[in-house]
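One chain is shown next in structure tokens, namely the form predicted on its own.
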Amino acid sequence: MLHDHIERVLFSEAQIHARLEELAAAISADYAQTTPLLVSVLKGALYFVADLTRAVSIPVALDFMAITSYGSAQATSGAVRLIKDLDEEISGRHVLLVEDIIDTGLTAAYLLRTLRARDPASLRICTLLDKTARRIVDTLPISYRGFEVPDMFVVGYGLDYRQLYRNLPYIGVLKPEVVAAT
């Protein structure tokens, strides 16, 4: 039954990890002379973060923030609250936001305004998935790009719709009439 409420796949299990492999090579050369800390923001990017960390290949410490920006809605509201902050002090450290997507940036833009005013040593953003085509703040420090994802909303991988379909290995389209039927 889940997987009937998906119009298409997007982008499989294995493509999926393919690109986590190379964002991980890629990040671990980066931060190899460093411990970064991964900061994930939560629920939806419990996944990719779960993965990513498991993927790299040099030491890493990671923690956790919660926000809220879209509620029950689709479309985000341009508010954003902080649920849960940081456990971990950030100044003088090298930290990496993890996100599961962006799209309008304005979620991003908050958090990196919040992180920014605790003094890392450097601050930077690793995303899933980058949806540019909504995009109103265009100055993120996007340093790794999962995938670009069209004006589409999807699903799966973290990604949910009203707290449901997150636990899918792959990420899709929701059918129409499911949002439409909600």
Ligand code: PRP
Contents of the next structure:
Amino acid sequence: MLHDHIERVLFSEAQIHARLEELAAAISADYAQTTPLLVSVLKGALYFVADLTRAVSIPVALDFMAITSYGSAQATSGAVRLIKDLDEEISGRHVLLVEDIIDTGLTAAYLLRTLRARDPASLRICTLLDKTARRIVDTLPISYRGFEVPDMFVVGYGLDYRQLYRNLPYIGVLKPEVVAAT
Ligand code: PRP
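Hand over the structure of the form predicted in complex with this ligand; the form predicted on its own is what we had up.
Up next: the whole complex, starting with the chain shown before.
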């Protein structure tokens, strides 16, 4: 069974939703006079952005990007390729980039460069998890952060291990034997 593969729950479903309500309240207040465009990156942020958009009390637009990394090169160069661009024009709009996790920061830095070049009115980041221990990129404008996460491989609530475990309602750590067996 799915839950039997988990050694430890780091953030329960209740903890995630309580924190998400706080983030949504802050976003609703900060963007009260605007209708921001929430830009999300497939696939990890899927659950987070779905719950976040339903928790905010302001009208928001939603759009998606998909990217792929150039294999192991990403770890050093941050080279990623856009495989699905936004449908919306963002020039002059208030854009909030929504991520499930920021790890090295290379993906977010690439996305910021790409989005900034299109001249949005404002551009901020909202991430559920922040793994600062592995950060390579100097500074990222993270305005909304759910949880600081230790340097462990975590799954659930959108985060995968070999494309599995995204559908766990909480965030946890896999049992070592599950990882060893695959
Ligand atoms: C994850 C996450 C971020 C990125 C963060 O995506 O959604 O986009 O990694 O890592 P970084 O800060 O080191 O660049 P992943 O590549 O696992 O794809 P997925 O969203 O489809 O799971």
